[in-house]
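Okay, so here's just one chain, in structure tokens, the form predicted alone.
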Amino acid sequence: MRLRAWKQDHMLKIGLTGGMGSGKSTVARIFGVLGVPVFEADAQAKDLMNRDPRVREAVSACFGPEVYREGVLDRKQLATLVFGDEARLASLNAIVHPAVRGAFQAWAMAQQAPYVLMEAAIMAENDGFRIFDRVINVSCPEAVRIQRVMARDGVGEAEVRARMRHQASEDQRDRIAHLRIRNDGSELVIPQVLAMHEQLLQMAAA
């Protein structure tokens, strides 16, 4: 079912958010083959980080400019300098999340629909679900997460286990989400999110 066109100052603003492995990716797809509009935060940090001047400047101030080569950015140099290093980290997230938000808002106000989804790892770490009008958590027992992870990536459990201590727990997700999507395997996926945008439809129509 394809989405009508939908007054600007009606349209909900949706995050949805989950760890790592979690299915997030999955559930968003699902929502964007409803018709749904969706922001993909990953994918748009990546590329604000090529093409956003300011956010270039600020990366390359703070990293050193051999983070982009032949003024593309090398992603795994980055990504060594960062990891394990928490105040980096943390400078790096100061950087690019405010970029990413803003992004998200000019996007948003160019589409016409009931509402809109962005898709973000980090969500529950900082304050950036203030924005939304609705967060959906897509929940899933650690031990599966990482045994996802594992055949994903081809990496092992240890790397796995490094990767989510830098992302919120489950408990810290829960706290800031309205809505939930189980994807354990106990319940199929596609009737949730079914009925998720049915709720959305009607919320937005209120």
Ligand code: ATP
The other form holds:
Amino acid sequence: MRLRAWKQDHMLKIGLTGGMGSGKSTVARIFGVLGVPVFEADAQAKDLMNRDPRVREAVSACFGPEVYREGVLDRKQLATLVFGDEARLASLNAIVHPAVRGAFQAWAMAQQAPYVLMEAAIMAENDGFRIFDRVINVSCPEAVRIQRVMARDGVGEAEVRARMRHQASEDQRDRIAHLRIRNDGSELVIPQVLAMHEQLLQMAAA
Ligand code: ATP
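Could the form predicted in complex with adenosine-5'-triphosphate be shown next, to go alongside the form predicted alone?
Let's see the whole complex now, leading with the same chain.
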């Protein structure tokens, strides 16, 4: 990463989102190769549900202590409890999302870089995106995303559609985005990421 004069309090916080199968993890990996610190919200959420005492307590209080088996979260059991139950899903999100944002802020403070990225599938669904200086949306039409997830995970179309049901629409994500990476196969992704990296470095140095 190019070194420039920048201060910790000027470090930019960038949100990277995209629908399921849009390729946001792929794009995040490219930023990672460029030396950009990347915080993976999904992985961190899993970790917090297992390791953060306050999150564990809140999850146990909400869903029953039996969701932890021998101290480890039984994700299948939790998924069964929230599946198709909007209120329970909202309760889980109300516990996990603020904890993830807090962990991201603490993590960002410890980074030495002009900008850092948080990769998260869920960003347009609540007002959590407001913590970012800029939001990047990795865009791709739903039909292509469904095909990719079917191929990646070896599952059928109905299952992919069911998983996507709780995600914001392409339009909602586009509305909160300041920057866009098109990953529908019509444009090469690496040159788009390189150009955006330059743009973000310039923004951080301004
Ligand atoms: P999820 O939200 O489900 O984790 P994601 O947005 O992180 O999905 P990826 O896992 O990065 O998406 O990509 C989905 C699949 O599509 C992967 O198998 C990936 O290798 C593939 N893929 C990503 N970009 C492209 C592309 N431009 N062309 C073809 N395949 C792609």
